[in-house]
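First, one chain by itself in structure tokens, the form predicted alone.
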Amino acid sequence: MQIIHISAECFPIAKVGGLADVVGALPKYQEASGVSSSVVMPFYDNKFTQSNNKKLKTITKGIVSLGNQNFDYVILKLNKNVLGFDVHLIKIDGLTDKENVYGYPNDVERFVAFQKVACDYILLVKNKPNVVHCHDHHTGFIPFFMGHGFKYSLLKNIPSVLTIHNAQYQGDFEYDKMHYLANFNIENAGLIDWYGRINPLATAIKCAWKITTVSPNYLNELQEIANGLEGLLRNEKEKSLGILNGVDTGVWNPKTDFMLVSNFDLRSVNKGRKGNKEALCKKFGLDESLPLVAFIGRFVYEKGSDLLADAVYNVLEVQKQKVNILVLGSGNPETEKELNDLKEKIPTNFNTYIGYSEELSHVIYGGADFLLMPSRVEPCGLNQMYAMRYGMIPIVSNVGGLSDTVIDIDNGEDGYGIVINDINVHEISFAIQRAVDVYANATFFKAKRKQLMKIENSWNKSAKEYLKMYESIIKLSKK
């Protein structure tokens, strides 16, 4: 079984979310299993290009047109050894030779050209693969590229799958620029169409064979509350999947992570995480004896992030617990005002670091105590389950894959986390109180550490899912 995965981030090629992270592990756990499997994706001007440019092999160069537009672009694969599966990289001239993955004027140009190279190389390789799975709006067109566009009419028995990671991200705009697209036939042009507007997002999900999300339960949230996509993808639930996307523990492994300052495992789970403590404590002037929860993120609205501050004053300044509180994460610039003005005001128990950091965001999740996850849109959430696989105990809103992967603590002995119900400054507050007293329990609390490390959130599971659908779409293809 041959399966070609599009996608506009791959981890480490290039990360902005979690996107990233489980395109750059899904083809890792298939080729495990037999699976060949590979990625298509933009070239970046970024520092891994950079560095790996001794790597990248041309394998065809040619010319995309968007209107009357032409763009010159080369295709390049990175050598299978580097990541452990095939990578194609499509370079355009003008359009994906930038340093960032978005946040261009012109990013409608620069994927829908992208998408139009990458069908133009699945026509080009010899052994066409079984299954196109696309990642989110950024690859919309391709399902109806292959199925409706003229030039891809020997593509429209490949069957096609949709991941959505977040619906919120549709990347829809206006009939001006359907000049842009593939040559298709105009009475097809409601396939592209919702609401007036051209959507990528709805076009996939009206084109692709299956739809999966990244948790089931974030499936059954989409049906009521999708940005506007609600009505269609209640309409084709019967094509759509809950799958689960799961943590590569090649990556995350406390035992052998190089970004740690000290490394352990679940028999010396308790002094390993001191040391990492004791570094984050140490860097950032806190109180090594107090437990510490740290919040990862991006500072945008889906992730609670705009109720930190207001949070973190309440439960240090007003409540006066005993408790630190250190924030790594960039975004809105109102919130990265707001948490350094605040730091100013409380430099004793609560500190930032406004950017991203990888190695620093590995060393929280090694000795941090709790994770801070107030989202109000968390589709599945990969960073409760670094947490977990790193014996941090989570804080969770009840809402996306955040609800199918943590038990709160007081629901008996199977429960490890600690689940917010209600996204508002009051209820965060009141889920680190009950953190605090979770860490006074230190008996209790390193058992629930060493139930946390024991979890099973690995690929292997939700491989084998992926693997299932593929089956069942493939039979189709051949009825």
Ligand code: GLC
Second form
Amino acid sequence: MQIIHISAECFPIAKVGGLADVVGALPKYQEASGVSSSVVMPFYDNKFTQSNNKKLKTITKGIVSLGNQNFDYVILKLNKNVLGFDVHLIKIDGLTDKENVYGYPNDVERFVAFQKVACDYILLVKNKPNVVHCHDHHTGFIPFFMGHGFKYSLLKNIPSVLTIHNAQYQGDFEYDKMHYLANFNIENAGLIDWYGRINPLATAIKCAWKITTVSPNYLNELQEIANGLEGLLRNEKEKSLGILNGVDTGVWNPKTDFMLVSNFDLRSVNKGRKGNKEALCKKFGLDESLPLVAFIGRFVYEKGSDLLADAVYNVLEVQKQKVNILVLGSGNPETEKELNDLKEKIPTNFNTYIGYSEELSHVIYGGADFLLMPSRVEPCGLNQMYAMRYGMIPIVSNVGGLSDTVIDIDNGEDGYGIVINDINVHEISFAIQRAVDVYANATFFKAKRKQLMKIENSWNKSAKEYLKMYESIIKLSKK
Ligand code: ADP
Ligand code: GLC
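Since the structure above is the form predicted alone, I would like to see how the form predicted together with alpha-D-glucopyranose (GLC) looks, so please show that one next.
Below: every chain and molecule of the assembly, starting with the one above.
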């Protein structure tokens, strides 16, 4: 079986969030299980491509047009021996070759052109894939182009899958850019429309042969709340399936993780975590004897990060809880400012690193005692799974994949996390108080750490579920 994943992100080539982790891990696990799997993504001019420049081999060159504008492109290949699966990078001059993945005024043009070239690439390859697996809205037109684009009629019978990592982002735009899309019979224009706008996520939900969400619970939630797409998702329920993400245990292994200050396994967890915690406390001026609660993530409404500054203030200044809090993240400028200002007000038990640091995130997973994830929306969430694998207790809201992966510590012996039912400052502060109480009982706390580390959340299980799903649609394509 041969699968092509198409995505805007892939770790370690370009990462903004968990999408990169998934697309950097699943193909590796698929390859290991005998499924030939590769990734097609945009070429960005970033650290990874600069330092791997010599390993990128040109496969083909061409021209892609958006209306009357033509752009030269080249498709570069990174061989399997680098990441464990082949990657094809589409470099479109003046469009994809920027440093960042998203955030440019011409993102619509960038990703529409990318998707057209991705389809050109599939047309070109001799061994056609059995399934084209698209991820999020940046690849949402691909199932439509394959099914209805004049140029791509040869791809009509290749099954396509859309995985929804986050339905909050849909990439919708006005009709004045419709002529950028690959030519199609205008009778099918309804497929690209959602309430008067062109919406690539809605397009893929309508056109892909199968839809998956990154946790079973998120699929249920989307039937009720999906940023305007709930009705459509209810309509397409029959072809939808929730498959939980996994952990790439090659990258996320506390015994071999080269980013940790102190490596550990189940037997040496207490000593190892102490080493990482000491390093963190030293770096951020925190008190090692107190429990350390950390947040890692993008500062967006969905993550509940707007509540962090008030919660920290309430916990440390009003309630005077005996705890340290460390925040790693970036995003909303107001949140960044509030947290920076708070550093001045609370110089001892609180600190923040505004920015993105893969290294620091690993040391936090390996050293901080509790991970705070007060998400309002969390399709799966990988942070809590990484935390658990490293013996860090998750404090999470009761939504999406967090509900699928975390059992409250008061829920009998099987419990190991702290679940927050309503997301507000009061409940977050209460959850932190519960964490402080858990920490105070050292024997119980250490036993829970070990329990967490034994939980099996690797990609092995989910990769099998994807395989079963692919088999079901390949069967359909042969009917
Ligand atoms: P999302 O994809 O919604 O951001 P996930 O929980 O699926 O959420 O994945 C987030 C990923 O990004 C994790 O690997 C997490 O460690 C990482 N991450 C998020 N923010 C930062 C940051 N500021 N620095 C380092 N890593 C980060
Ligand atoms: C999205 C979601 C996150 C999920 C990730 C990977 O970014 O917000 O919950 O874990 O994709 O699927």
